[in-house]
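Just one chain follows, in the form predicted on its own, and it is written as structure tokens.
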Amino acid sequence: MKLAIASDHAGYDLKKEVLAYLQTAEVSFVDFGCGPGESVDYVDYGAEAVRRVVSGEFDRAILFCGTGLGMAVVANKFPGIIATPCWDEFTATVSRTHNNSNCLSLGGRVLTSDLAIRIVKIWLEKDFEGGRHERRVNKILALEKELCKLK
């Protein structure tokens, strides 16, 4: 699995902690920014990472901002992206097993690094269950296609 990673300034410190874990776990990733001490718009960095998932260059993305909410909003504007902000082990599990999330969004101002790493580990290890959940996810993706045609 190859991950696209990005943060804004509010998620930077948490991103550093998670990247250290990913290196230890030997998970392949590319960090698309931001760097230390920068004050940036999360939209720009989230969009860059998610574009790489949409193009097929990366399998999934992990995004960091203050709450995880802004990055999830940005990511969910892209076709085929199912971005889920997670704040505990349960939401991480369900985001993968029920929602087939391909983009995880975490908040640097609301999560400890220990909890964020546990969330990432679960999110990387869990598989989509399919079944009734697949029917629902397919409905979401069909709705997305329908709405894109209206533009």
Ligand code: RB5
The other form holds:
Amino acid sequence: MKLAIASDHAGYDLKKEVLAYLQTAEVSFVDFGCGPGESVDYVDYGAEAVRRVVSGEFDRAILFCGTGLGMAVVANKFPGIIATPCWDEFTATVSRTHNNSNCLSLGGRVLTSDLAIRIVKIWLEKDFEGGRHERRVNKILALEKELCKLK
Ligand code: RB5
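Would you mind giving the form predicted together with the named molecule, to go alongside the form predicted on its own above?
Then the entire complex follows, led off by the chain already shown.
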């Protein structure tokens, strides 16, 4: 599992805590910024990381902003990306088992680092259940294809 990571300034501190966890858990990742002390636009950094998932260079992405919302909005513009803001163990679990999330979005202004790390652990461990959930996810991906052709 290779993770592409990005944050804006509002997600930076939480990102640092989660990256320390990923290092101890020996999960491979590359951090595409931002660095400390910068004020940046989350769209630029989120797009940079998610592009690498779309290209196949990375398996999944974890993004951090103030709420987890802006980053998810950006990521969900990319084909094949299912970005899910998660805020507790339940949403982390179903984001994988039901939604087949390949991009986790976390809010530095709304989550403690302990909770964020628990969410990440679950999100990395849980598998997609398939079945009726696969039918639903496939409908979303078909919609994406259809809507892109209309542009
Ligand atoms: C930055 O101040 C903040 O707006 C951003 O991190 C994020 O919360 C947007 O959704």
